[in-house]
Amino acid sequence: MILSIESSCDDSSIAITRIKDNKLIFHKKISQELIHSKYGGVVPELAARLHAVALPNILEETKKYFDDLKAIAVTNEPGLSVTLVEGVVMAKALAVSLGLPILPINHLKGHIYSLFIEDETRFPMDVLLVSGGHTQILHVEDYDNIKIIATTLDDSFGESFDKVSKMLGGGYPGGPVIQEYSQKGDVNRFLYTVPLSNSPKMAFSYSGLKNQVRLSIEKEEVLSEQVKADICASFQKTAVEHLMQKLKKAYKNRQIKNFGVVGGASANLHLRSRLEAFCKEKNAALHVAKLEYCSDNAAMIGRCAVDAYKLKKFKDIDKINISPRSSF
């Protein structure tokens, strides 16, 4: 089995995954969302202190599996530097004390593997990664070969939801807040411009849309619950339309067999419905992670680690460092 640790942001998580059949034997996650909500976003130093308490507590529950472990896996990139350190230090300590090899895992690659928890890997696959820190279209040939087709120039898809929610006093994380309001709102009340709609660039940008929302909020004399709902519905419609326009452009002359959507923001139901229609039109199979595995978790890190173990992606403990801003 492999013990995996995830602490890239504000979720403390540990999992045990069986190598021979990808079976998730143990998984526990402690979320810090309620604590950070009053600040409107994650406070890195606070998150690190909370990891220092939560991770050892979860680890206590895994001791009965220690004799069956073959490796320790840990997220070491990308993420918040002060929170990544908490997981990496624990992983190194476990590797030394148990005499086990260590597997450093890329957090973004872990999101891709959230599609395969307790399942077999299915590559090649095209993937839309939408999270609080990243918005990317990827072509994944195999574990080692991942091509970035498009990425964001500024804010990510998920980050824009967090910031709009904060403007409206809705708290953190913003995705569920915006989605709930949108269900009661008029999508045509505010006619926001779709970013880069006339640009040939294969890229995303959400800073301008976020500013459009800010200006519309400032113009409202009374920010009633209905106005908030209308703003959220109009914003969500435009944010998703931006993704879809670039996806259609990227695959205008390309065939797709398998298409996956991953990351915390992939839980958005409006986005999922648009992607279902897109894949149906392209005659492609749509792959989505279970909702409990969309946000950061150690189960996806453990599943990725199974393939890393088979490919012998071990690294000397002294050479494992954190890389907060890396991609693939």
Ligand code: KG4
Contents of the next structure:
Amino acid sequence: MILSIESSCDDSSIAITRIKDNKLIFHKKISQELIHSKYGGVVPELAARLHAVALPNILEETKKYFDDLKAIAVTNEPGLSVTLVEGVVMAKALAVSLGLPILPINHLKGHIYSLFIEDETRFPMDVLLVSGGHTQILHVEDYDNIKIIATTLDDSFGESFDKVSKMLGGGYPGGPVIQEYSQKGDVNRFLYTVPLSNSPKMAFSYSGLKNQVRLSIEKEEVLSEQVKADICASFQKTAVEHLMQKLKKAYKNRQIKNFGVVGGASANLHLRSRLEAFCKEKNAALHVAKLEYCSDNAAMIGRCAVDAYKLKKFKDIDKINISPRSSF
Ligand code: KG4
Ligand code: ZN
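Mind pulling up the form predicted in complex with this ligand next to the form predicted alone we just looked at?
All chains and molecules follow, beginning with the one already shown.
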């Protein structure tokens, strides 16, 4: 079995995954969302202190599996430096005391593997990664070969939901807040422009859309619940339309067999229904993770670590560093 640790942002999570059949033996996650919600976003130093309390508490519950462990896996990039360190230090201490090798795992690769929890690896696959830190279209050939087809020039898809929610006094994370308001709103009340619509660039941009929303909020005399719902519905429609326009462009002359959507924002229902239609048109199979594995968790890190273990991606303890910004 492999013990995996995730602490790249505001979720403290540990999993135990069985190597021979990818079975998830244990998984626990303590989310700090409610605590950060007061501040309208994650406060890194506070997140680090909360990990320092939560991770040892979860670890306590995994002691009965220690004799069966073959490796310790840990997210070491990308993420918040001060929170990544909490997981990495714990992984190093465990590896030394139990005499086990360490597998450093890239968080974004972990999100891709959320599609394969308790399942087989299915590569090659084209993937849309939409999280709080990333918006990318990827072609994943195999574990080591991941090509970035498009990425964001500024804010990410999930981040724009967080910022719009903050502007409306809706709290963090913004995605579920905006989604709920949208259900009662009129998608045509505010006509926001789709970013980079006429640009040939294979890239995303969400900061302009966020500013369009800010201006429309400033124009409203009273921010009634109905106005908020209409803003959310119009914003969500435009944000998703931007993803869809670039996806259609990216695959205009290309076949897709397997298409996956991952990351916290892949839980968005409007996005999922647009992707279903897109994949139907392209004759591709759409792969989504279970809702509980869309946002950050150690189960996806553990599942990724099973393949890393088989590929012998071990690293010497003194060579494992954190990297806040790395991609693949
Ligand atoms: O993957 P994740 O848990 O953390 C990162 O690796 O960043 O993603 C969190 C992001 C947040 O920005 C959150 O607002 C967004 O995912 N999110 C959503 C939804 N649920 C979560 N965005 C849009 N619609 C949702 N239903
Ligand atoms: Zn994530």
